[in-house]
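As structure tokens, one chain now follows by itself in the form predicted on its own.
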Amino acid sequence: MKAYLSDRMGAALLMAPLLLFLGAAYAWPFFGVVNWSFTLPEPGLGQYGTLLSDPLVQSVFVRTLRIAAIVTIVSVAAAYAITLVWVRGTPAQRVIAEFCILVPFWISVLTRAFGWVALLSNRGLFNTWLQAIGFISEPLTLVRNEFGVIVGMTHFLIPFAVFPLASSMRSLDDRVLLAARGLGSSRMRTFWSVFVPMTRSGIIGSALIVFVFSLGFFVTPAILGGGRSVMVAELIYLRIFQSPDWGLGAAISVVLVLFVGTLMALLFRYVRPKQLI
């Protein structure tokens, strides 16, 4: 018993500097933002009342949730296919999949966003090519709207969705799949009825990572949205640095943090943490 308490005490002492650092770096500034939301421009709950009554703020929150949901679905579906090749493909397929997963991490988000602008703009490569082959007569509007934002965010977030899925797939017992095949199940039925349900924890983990990242995305929506598809992070920036309306910007930040915290709490309430490793 003494040895157990001693080990726990030692672990607590080792964790103390990290907890103090996190408190100083994150918690203390966050409490300052909370204070702004209640005191600027005047004390009270006026800024939170604005969140509930201002159509502009409400439309931005709805747009953010809609884009985040679409990006999450598309990213996790694409990541699932890539991860399947990476984990269960031939050696050559695995090398190609690993290359596609890791190379995006070497390119900054800003560079990728401007790359998509070069591809999708009215005079970009994609529209120019479609007009050259006679498929379209007028350029398609693919940027400065929600479509461009979704494309850029999905491209950035797919690699982040791969790793929880890869962990889940690698921990799967192949004997279960062999047993299903031995009982007469087809490859497709084995995949949908056995393989996919057994990787559910990876799907949930990937979806959470992508959705949380999507809620706070700033650079890609600002560039590919062109100010026409403003999301929450950009709205906070506009209220803090351009309006300026620090109180409302702080209130939006607090609501966003609480929403993400609620998502994390629900995840660890209904999904065992070890399932996400």
Given for the second form:
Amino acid sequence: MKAYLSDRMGAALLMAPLLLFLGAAYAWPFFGVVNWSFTLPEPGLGQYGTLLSDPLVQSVFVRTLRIAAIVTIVSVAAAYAITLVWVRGTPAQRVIAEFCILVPFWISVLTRAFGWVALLSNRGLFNTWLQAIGFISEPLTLVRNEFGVIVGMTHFLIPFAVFPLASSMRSLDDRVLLAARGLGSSRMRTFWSVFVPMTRSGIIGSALIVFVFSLGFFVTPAILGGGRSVMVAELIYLRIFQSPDWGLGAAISVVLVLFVGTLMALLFRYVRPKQLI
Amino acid sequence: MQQPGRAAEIKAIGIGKSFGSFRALDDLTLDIGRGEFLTLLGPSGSGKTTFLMILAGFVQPTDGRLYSDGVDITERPAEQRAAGMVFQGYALFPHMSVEANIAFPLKVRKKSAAEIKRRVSEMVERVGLKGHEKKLPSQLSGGQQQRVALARALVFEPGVLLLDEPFSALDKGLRGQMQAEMKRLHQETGTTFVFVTHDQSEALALSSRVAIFNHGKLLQVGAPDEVYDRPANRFVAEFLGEINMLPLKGVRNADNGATGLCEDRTITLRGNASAVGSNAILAIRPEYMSIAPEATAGENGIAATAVASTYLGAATRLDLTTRQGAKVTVSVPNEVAASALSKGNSVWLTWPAEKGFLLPDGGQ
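Please supply the coordinates for the form predicted together with its partner chain, as a counterpart to the form predicted on its own shown previously.
Full assembly next; the chain just shown is listed first.
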């Protein structure tokens, strides 16, 4: 019993610096933000009323949810394919897949966003090529709109979607797949009615991670959206730094944090944390 | 393997499998009869499981051909062979209910909903899982999971049922129960069963024939009493149960058997024993040996000293040493053991002439 207590003390001591840091750097300022949302410019629920009635704020929320949903579907689907190769491919395929998953982590999000601008802009590589082979006559608008934002965000988030999927695919018992085939199921059928359902927790975990990340995305939408496809994080930035309206910015922040918090609670309810690594 | 409802007849000719430089299975030729219960027995790494996987179509043999009802199925993929298979650890679909697990092979075969319903409920009844239809595998006990695995593998009436050490995870009591269950299912379905195990008593108890493997080679195939009483070599003799081995000299063929000298006593063998050289090993199972106070003329026997006894309940196991130092184990009635030990430990070992057999000296 004594050892148990001192173990718990030891654990608490080891975790203390992190908790203190998170408290000082996140929790405390966040309470400040909550405070602003109820007091600026005057005390009351006025800012939350604006939030519910202002069509601009609402359209930004709707767009954010729409982009996050599309990015989630595309990222998880793409990550599923990559993870399949990474976990179940031949040794050579695994190395290539691992490279594709890890390399993006070494390049800053800013660099990647500008990279996409270079590729997708009117005089970028894609449009130049497509025009050169005569596929199109006028450049396609690929950036400074939702499409560009989705491409950039998906590219950034795929690696994050891979890990929960990999964990669920690794823990899957191969004999179950053999059993399905032995019982007469084609490879295709085995994949859809056995493999995919058995990786369900990975899919849920992966989708929630990508969705939560997408909701608060700032840099990529700001660059690739070019101010025309504003998402929630950018709207908060605009309210705080450009049209000093701290109260509204704070209220939007609070709503966003509550929404993300709810999703995280769901995530940990359905997926054990160790499955995410 | 392709006609449902009818037991398959399988013929393996010269089957071999190499994994890199490792020869997992070598030149295996074996006929599996229609409706037979064949057990593949051997230690781990003996090639028995590899052969089962080749039968299922999960492993492609490096050499040889495989025929089912006269049709070459060597290259046929597993899903088209559709042998019923029960895996070690059951391999049930964890996300499907008992019912859905059993229905899976029928759904894959696009049977009508009504037929699926009928056959699944029949099968559920047959394996005694009524009332558990809606449960998930994780909500079942090991024995129940085993039943689901059997039901799922039999519901589509495969020509052959392949079982890979299905009872290894069960405790002893349940194991016996499941063995009886499987024997009953074999009789009821009439399907060809191919069963892999490393447990010799299980093999002898269940099968119509036993195939014994070691180091990738098939050593002997035969009915349980045949392989037990007339093992082809020392490995088979030892693997199937305890065996006493005594050196035999001056061996020569005699009338319907052989004779030789064991510890200066003339020993006769009757039946399939034939001399393979002038020196051989005389092998006798412990339960065929008995002890007597003194020698009887014309009967096989040697002198020995009892050194230890182990009470086993139904019988006593006696460990003895012969005059020339060979160690022998005998299983005798409890009172016989007691009197043998009380008489200064010196006894006479005897056995019927037809229960001894010869193994080549020294080698395998």
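In this text, rigid core is short for the largest set of C-alphas that superpose within 1.5 Å between two forms. No experiment lies behind these values; they were computed from the predicted model shown. Numbering follows the first chain given and starts at 1.
Kindly check if the Cα atom of Leu19 is displaced 2 angstroms or more between the two forms relative to the superposed rigid core.
For Leu19, whose C-alpha is compared between the two forms after core superposition, the shift is 2 Å or more.
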